[in-house]
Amino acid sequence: MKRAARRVAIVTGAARGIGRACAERLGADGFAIVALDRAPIRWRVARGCVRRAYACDIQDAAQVRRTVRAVLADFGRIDVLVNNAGVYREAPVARTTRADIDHVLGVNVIGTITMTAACVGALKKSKGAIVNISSALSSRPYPTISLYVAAKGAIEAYTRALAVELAPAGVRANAVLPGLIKTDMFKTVGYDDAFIAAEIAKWSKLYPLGRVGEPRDIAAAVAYIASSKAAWMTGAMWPVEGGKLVA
């Protein structure tokens, strides 16, 4: 593959949901897209978009380093890193297992840190941007999701620390905090379609804007933060959640 002259964005967890929407939106905005996921990726991106998918488990530090080296060999640069890959679990505190802890923190927190560490050298060269995906639940949790909330809270703290450390190198770090987004994440914890549809209908009435979110809502925020329009923005936590946090 010839090296792309355009700016390059890496999106983790890009096979579906928010990650896929971010990849499609950044591609439409002119970025060359590097999509990382453990699952196969089927593309639906704007015509003319330069893109390439890499299979990568972000919990595997050696695999992450190999993948980032391959990206730099193929594209020559990294301008934006979107740390989107994440997993969701529900369990009462007393029934939280070590396997749950390892999985949720491993993907959400350790994966984000591992990807960032591997990309930071290239991001300093490009004076690029990091966008981490957290959750509005970090500010307004409900029962049985303490582990997930802890992971997302860690991501927000990490984002603030990155903003302070990397600002002298010209690298920005911000986080987007989605509310309930219509994706298949709830299927990963065993809920069926009927239950999910009922929950979406219920929660839609609780949001001041009258609906739950769509992946494109988050992708739009990510695209703005990744762009030069947000050049003086770092260390920010952006809630994109239909007004629930103030209702």
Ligand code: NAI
Contents of the next structure:
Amino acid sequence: MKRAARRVAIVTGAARGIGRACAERLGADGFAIVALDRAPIRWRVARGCVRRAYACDIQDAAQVRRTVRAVLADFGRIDVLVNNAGVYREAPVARTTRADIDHVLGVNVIGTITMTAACVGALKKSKGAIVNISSALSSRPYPTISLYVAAKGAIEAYTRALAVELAPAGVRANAVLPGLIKTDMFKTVGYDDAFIAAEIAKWSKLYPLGRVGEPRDIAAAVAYIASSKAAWMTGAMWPVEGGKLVA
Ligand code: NAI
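What would the structure be for the form predicted together with the named molecule, given that what you showed me was the form predicted on its own?
Full assembly next; the chain just shown is listed first.
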């Protein structure tokens, strides 16, 4: 296999959860996988899959630039950018702290924009695709998540703007809006296993399809958008959430 012949997909936040499922799925679909995370990455990819992990905090513009330069030196091209890395916080509006604002907007919004800016030159050369991970909560929030919802709303607006600006260069930009997915994200706000299991049981009944999502449900949508089957799809906000938005 020629090194530059295989299409290359970058997935941020690929150490676990939705990002890891996206990396595994895109690897199985034949992409060379570039996995970025600030946490260590353990692999579970299809045999024969070309992949490399890079430690990178997407909030840090210098690290992002350095990492993307290294990716281009190692792989020679970038065809797909999955801006998945994100952080979740809960707090009533009046108790939203400056530290939380900086962190949530810093990773979700500034990180996504910084990654995109660093990769866009290579994506134009490959006529590639950007997939941003937003959330179904952006249009159906519950109390205490205003900051997270503001960040995801910004990502969706950014995705539309990317689609318009980059379409003439042949680059597509879309967002996937997951419903509740079984990952460790909710542990990051201090919930324990028993509470999370009870919440999943409760929410499963609220989804018309009778369950919450699995990371592979989102990876399947991302893989479709990343493929040439989605050649005429850009600027789309694609909910993948078991039907709750229409129930
Ligand atoms: P997770 O918390 O399990 O994984 C997030 C990954 O991103 C971790 O590996 C973490 O180390 C990495 N990460 C965080 N900040 C980073 C940074 N500054 N630089 C590099 N890597 C960083 O989260 P999960 O559930 O897999 O979520 C992935 C995306 O999906 C996020 O954008 C999240 O907002 C979104 N989402 C998740 C939902 C869910 O129910 N789990 C629902 C809707 C959207």
